[in-house]
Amino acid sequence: MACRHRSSTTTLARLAKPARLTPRLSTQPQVQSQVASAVRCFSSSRPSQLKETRCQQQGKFTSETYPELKRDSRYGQVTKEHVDYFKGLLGTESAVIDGVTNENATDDIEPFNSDWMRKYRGHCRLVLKPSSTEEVSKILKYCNDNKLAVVPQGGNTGLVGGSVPVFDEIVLNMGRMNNIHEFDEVSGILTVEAGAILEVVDQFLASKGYIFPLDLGAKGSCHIGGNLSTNAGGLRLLRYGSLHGTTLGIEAVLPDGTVVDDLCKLRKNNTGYDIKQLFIGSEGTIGVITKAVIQCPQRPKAQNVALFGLESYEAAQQAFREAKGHLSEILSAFELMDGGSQALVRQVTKKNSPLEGEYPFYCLIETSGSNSDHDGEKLQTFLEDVMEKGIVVDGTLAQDETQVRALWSWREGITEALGHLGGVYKYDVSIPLPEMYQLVEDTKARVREAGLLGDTDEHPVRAVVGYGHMGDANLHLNVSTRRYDERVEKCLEPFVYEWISKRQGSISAEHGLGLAKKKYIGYSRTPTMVGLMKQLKDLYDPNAILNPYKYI
């Protein structure tokens, strides 16, 4: 369950009228989050859904949801002979979940067959859990030789069906490869296996005074390898950039078993093509990442978090511009939430809002630095400015670590709140900032005009809300439903993608293409670019055994 903290306006530093702002801020201490305790309130569990029968809980098979998809006849069927080989290779029973020769293993395999939203479900009967790169190499070589399709799988926290099988592909789960191999406390360079859980790695780095450059709400279960394979963005991208920039080296295994050893630990290496970049964001379609070298920054010693209420999206844009100007190098997050998303959090959690009123928009700002006095002074100047200009109407500033977590829970609790209320159509997209929120407004209007949005059970759609990382123009459009309804999907798709394409946005900002967005790639990529991608796929995986039916 997610951590929940009741907050009261009497325990948080209130931001009132500009005239009262200066003395209130100047007399109260700023937050100093020590490296060992700077852990945010994240939900490590998957969101709870509506109570349903066991069959409904398992979800509908992907092959039934997408009847146009047919099993590729090139792929072999997994037999007892194949299972025996893998058991001999991996050695322990826990490393092989065998539903081929053991019908009683169905329940054990089910978690690997389904995504956490229960929207995608495959027919896999064999799960393999290697413990070394050598084992991954031998598994893939054998599968390639025998034309056995394979789905690489990490923490299985994605949104687009990219990490679960469609038919009877073998699941290659990387969870046993979870070691931290090396960390240089001078340079901050980390070498880690793909199956390491992000939160565990970040806690290790915290003990050394460093921080992982990626931060996600699913950090308690997602794997480093999965983060790289989807080029996950998350909450720290504004400050530290994407994984394309922070990843120095990668070890990966190609479909034929070839080990690509590119574990470079240098920030400068211009000897030839930068091949590792192909594996970042490729969703396990051209190779399986087994290790990575990551450049990790020093962990900030001082942290400040503030939550604001604003009257319009235009005001949110102004606040972001002012924040970049005033806070520049210490600005680590600028999150946008609309009033609808915050209303859902209040409804589900029963928490009191940290602000006195309700507003159309909310922004959460985080600063991270090394000098509390310096950072506090810059934040105070920023707050005075935006309130004097009338950009921010109301706000609250955290005064200790508990309040930092409490404020973050209003942003990070949205996903769980949506999950508690039923099904959700999720769109992770990038749109130029001036029009980013307009997609929510236009989608809401379209769904309402179709008679699908309302307060009664006869309406399948409960709410249309938007939130996301304003710092990198990444919007999470969520359509909360009482039940999945074919009319809703037809209303949303391809409308959402066409809308984004007209504005030269991206249909996938963080979570990749998977199966959900494969057929829509043309809305963000030209035919020439898609053709080049297919050439790379054919070059690295001529038998197409890795993660078939997805991506391109």
Second form
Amino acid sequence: MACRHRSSTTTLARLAKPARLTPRLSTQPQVQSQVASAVRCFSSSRPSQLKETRCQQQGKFTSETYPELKRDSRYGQVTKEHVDYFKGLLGTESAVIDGVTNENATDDIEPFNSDWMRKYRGHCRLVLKPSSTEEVSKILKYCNDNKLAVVPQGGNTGLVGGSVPVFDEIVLNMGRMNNIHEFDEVSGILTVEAGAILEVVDQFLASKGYIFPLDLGAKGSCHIGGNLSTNAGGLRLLRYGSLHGTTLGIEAVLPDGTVVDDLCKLRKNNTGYDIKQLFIGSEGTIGVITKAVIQCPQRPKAQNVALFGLESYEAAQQAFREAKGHLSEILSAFELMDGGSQALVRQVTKKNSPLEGEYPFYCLIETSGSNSDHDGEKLQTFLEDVMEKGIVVDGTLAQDETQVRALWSWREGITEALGHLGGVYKYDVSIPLPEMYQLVEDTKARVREAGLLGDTDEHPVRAVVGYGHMGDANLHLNVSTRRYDERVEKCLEPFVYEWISKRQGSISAEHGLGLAKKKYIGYSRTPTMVGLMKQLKDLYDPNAILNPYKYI
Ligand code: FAD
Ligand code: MLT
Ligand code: ZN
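Target state, the form predicted together with flavin-adenine dinucleotide (FAD); input state, the form predicted on its own:
Below is the entire complex, every chain and molecule, led by the chain shown above.
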């Protein structure tokens, strides 16, 4: 079969199977949602064998890893009397996991104490699962009155240690508040409870011909409330923008139990300070989000995906520039993966790369539009152009839905592959594009010079890799280790943060601060800004009961 992407000097490798050069996702929303969910076949949304392996590892307690952290004596200890109050309030057995009066509950509580990376582990003995805003309000008021510290928790997929306790804070898990309240099929405006799982919400929207404006590898587990609280960026921010823009309204409960009802459904509303924005990205430190109103875009009828191999980071930048020029409004993702990250995915999945050769860099491009033929032509012209110019060495274009999923798995599978291989030190940074990848090179050199990087077991570091949302100038620098090791952390921090600060970058592009970056906020924010943040925290949470030891 002739390859229409063949140029005189380069070959666009093709995946085996179907003949269609311009793949089409079904226009049936149900089918599209199945595609979207199946794309996550190698992510936390699927209980894969890998995930089970990872979950078997038991991490050290955070208080042991960081002995300088001390429990704040202002907080009360949870007693039987407190537990009785919560049991009376929440009624059902399953709404309270009680390790205070029941010593046998430890195993049930463990998943709420440990984070996704198995890096942070708390000593919580009480998990509460409210089912309404009123219950959240009563819980927080009681905790505030009794100075009991609380950690709001969504799907617990956060990557900065923000979603689990450090000491004996109560976990307020939002999983039971998962209703979709209202959807307007004309405007695309959705009202949803905070504990709804992103993938479930997106599947509902698919059935209406709409899409949630956020997509990420953890979509099968993470909650809308968690997404808002971290201001998650994800894979298509390039296309749909940040949650600061797509969130029209929020309902949240303050630490004293006050319900802030700003469930506004208007796109335009310039009446006073936009209070809801403070809850977006504040990581559960000033209030608990209970509901949200989201502006959802129309679901694209056509989606095309291509994966390329490139010889240099310079070429990846050129490809991005060309992609914007050729694909403009239909470009929905431009993702970067270095050769090291792809080698780790190969090692873990034992799959063959979709390209014949191995390359130092790979880019994944996705287009989303309303006309498959039109989009396909544009993508094809783009491909021919970048190959003729020698920017892209080799590439492949998905030709059906299965191949779309397969190509995405090489990007989305990185996080889980890293988690499977042992410990990982994750840095999520935003740096102007020209210098972005240099951070990976410099970090690798530093770790190597320190004698920490190597192929054998005495070296804690297995690999230093980079990948991320190139379209948003957001790099994920990941140091993959055989085990968590204090020497590695000391080698990396504050080195990485200083490096970023010198280039006026952000030390947290999308994952947040949590516990991991609390003490480094000054590398990206001025003392005046940090001072204002502390004033806000004091104003909203004067007893500091919400998510202590974290953020600022
Ligand atoms: P949790 O992890 O439970 O909590 C995160 C923070 O929000 C905590 O501080 C918690 O206290 C707070 N919180 C949770 N719910 C509420 C609430 N209702 N009210 C107040 N505070 C609350 N992140 C990205 O930005 N982009 C990505 O592409 C991305 N991909 C990922 C891929 C994988 C495989 C994994 C494991 C993680 C990924 N993440 C990504 C990180 C993570 O999934 C996101 O931060 C997500 O938004 C967290 O949602 P959650 O429900 O799991 O929140
Ligand atoms: C991603 O883009 O894959 C996520 O932010 C998770 C990660 O950084 O590993
Ligand atoms: Zn990311």
